[in-house]
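Presented below, as structure tokens, is a lone chain in the form predicted alone.
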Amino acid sequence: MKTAAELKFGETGIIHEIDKSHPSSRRILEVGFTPGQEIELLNTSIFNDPIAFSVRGSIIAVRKSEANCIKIL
């Protein structure tokens, strides 16, 4: 299994869980990220932090580290 950082450009995932380990798993499951949610990964700064995510119709940015905690099929 993956996480949402490993995906390329234009790659879509569905979220499996969250790792609830992570000090922002809360903060992710409140912007969107709860499991069975289909995922986008739509851009990247020129040091792949913070990365932007389509969830729920919307454009959602994340730091990298916590894009890890989320786990994707």
The other form holds:
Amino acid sequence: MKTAAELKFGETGIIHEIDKSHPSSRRILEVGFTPGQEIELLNTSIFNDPIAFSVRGSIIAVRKSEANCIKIL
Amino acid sequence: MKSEIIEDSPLITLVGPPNSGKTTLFNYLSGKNYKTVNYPGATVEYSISKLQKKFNFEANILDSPGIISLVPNSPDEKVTIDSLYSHPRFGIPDLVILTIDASQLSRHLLLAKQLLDSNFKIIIALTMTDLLQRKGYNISTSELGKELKCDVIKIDGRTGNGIEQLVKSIELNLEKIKALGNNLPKQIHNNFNVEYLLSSFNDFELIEKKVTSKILIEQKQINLNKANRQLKVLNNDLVKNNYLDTTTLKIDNILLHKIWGIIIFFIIMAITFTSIFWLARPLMNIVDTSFGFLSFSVHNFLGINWFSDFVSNGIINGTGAVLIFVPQILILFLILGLLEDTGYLARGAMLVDKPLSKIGLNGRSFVPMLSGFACAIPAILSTRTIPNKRERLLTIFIIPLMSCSARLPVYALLLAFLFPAKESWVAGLALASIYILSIISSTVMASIINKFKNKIINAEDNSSFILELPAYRLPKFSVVLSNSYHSAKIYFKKAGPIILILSSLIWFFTYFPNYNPKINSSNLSQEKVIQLQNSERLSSSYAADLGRFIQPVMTPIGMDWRVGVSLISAFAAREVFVSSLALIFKVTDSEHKLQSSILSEMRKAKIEGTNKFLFTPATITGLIIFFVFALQCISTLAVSRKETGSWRIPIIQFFLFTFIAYLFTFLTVNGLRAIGIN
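Having displayed the form predicted alone, please output the structure of the form predicted in complex with the partner chain.
And the full complex, kicking off with our chain again.
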């Protein structure tokens, strides 16, 4: 299964689950990355990190290492 | 602050996620033109005010930093959450008003649920319903109120519609609480675990489906067509508000572009710093001329005596030499405010996160570092938005190296000495290099400290960067303008008294005890006599005694006691260096312009007891280098102590930066001399 960090520019995916062992998983959930939500990779920064996703109608930037805990179907 | 609060009246706390219109609501309720922020996490302190008189009942309103959950992730969030459970001064809020962005309902309901589960009495202020309507949806406040079992009021942030109803609801709720008694809130953080979050979000999606309804096509056809052009529809399974502002997406495609984004970032930073110099120039000349003229007239009016000298030299020139940089501070605050209000600062933070993380910092260090160019004190306070403790301490550590605006008058004077007015563009270029040097030195310092992280900064936790990028919007120019005015005013309220006291002290120490020296005045013009008296009085003054004591430290860097005294007085505030030089070199009224008279006195000055010029390109460059590194600001040390929780970091900062400053000044002065530049 791939993670949100592996999405390509403009690619969308549906969140399958959040890796609860990741220390940032709670904050990831709190900002709205929950299973079933569709996300799109909107922008990447220099060196491809951090990356910005659309989720629940807003844009959230996260580090790649943190996007790794978002599992995509 | 104290006068703003009415004891014994109810306390209403405003909470809400960043960008949910919380501060706008605070402005309406308090009637003050407080800041509305577009950069998540810009309110780092409380604002407290009483309810506007026109609402006819008394209550205190507390505004605090935005939060997205009752589980804190950073110190600024902890401030808000702690204040909810019990504010150190105001106690437990009687009522909580929660602002929720209607277009982000499912994300923002989390806070509502947590507050209700913790037993808080809340009213929901629903904002941005116009945005939701543009997306083609209506929201029913009564349905939402039924679901959540609390009052829900629509608020229009632009027009203020709904404020009256909100106040009515506050009044009714307070009466009910008074009659029934307020239950104490429960601190149940441990219950807000991952399972709680997952099931909550499921509930929110159901609630969202229930309370929102699609606006009928017939009614809204034209609007909807327009909306579809403006908004990008991601998901045709409507109900979910998965729409983004296309304008924001288009702008982001450029501003966050891998190549263009970086180029534009550097251009924006370059414009920011050059405009501080260029735009302020004419305004500075006005301040300069008027204070020079004032000092001249007062001196003429009061005659030649100690009082006249105190007023014209001690007070007027001392203050004028510092007030000259008001325009520069104002412009810097103005530009920072504009960048913040448009939503660019969050993008800037995202762009620099990777490079900053390499040296142990965080993208969230960007705004504090940028504010450090205005003043280290608000900059250190704003590091509270950095969740990771080690990154926060490291950011605080290097902030004093950012070239703050208090250094500008010093640089302005020293650069004007090096480069004649005709070549002001060279001075501008030199100033830009000083800024670049300050950026380089702070990053090098950060990476060195990061290497020794466990020796100097002992803290380790999860490094994280999760930041909402708000939709771009046109900045409200009037708000930004009044904000920069307020920031500058607060800054000068703090700095003003210190400057005045120090100017008076320095004047005293340079004027006494031998205030009326005997001069053999035969065959000399009156002007010559005054000049001789001035220099005789100074060289036998208290300041001279102190200066001679520190002379051994000053000699290796090619300077004499007079510069030493100015450097010591600059520890109170850097800008005092300029007024202190003006006093020590007895700049009087030979010309009407303050800065140019200081310069002409400096050009004449000789190292005491020798025939060598004191100020040469080498020593002036050395002084600039000194100011780049030295931590000459007592307030910064005090704030650093407060925010890091001990004296450890401020003491290390002070000695390390002063040592580096002295070392590099020594190397610069002697290095320049060695290659023939004197």
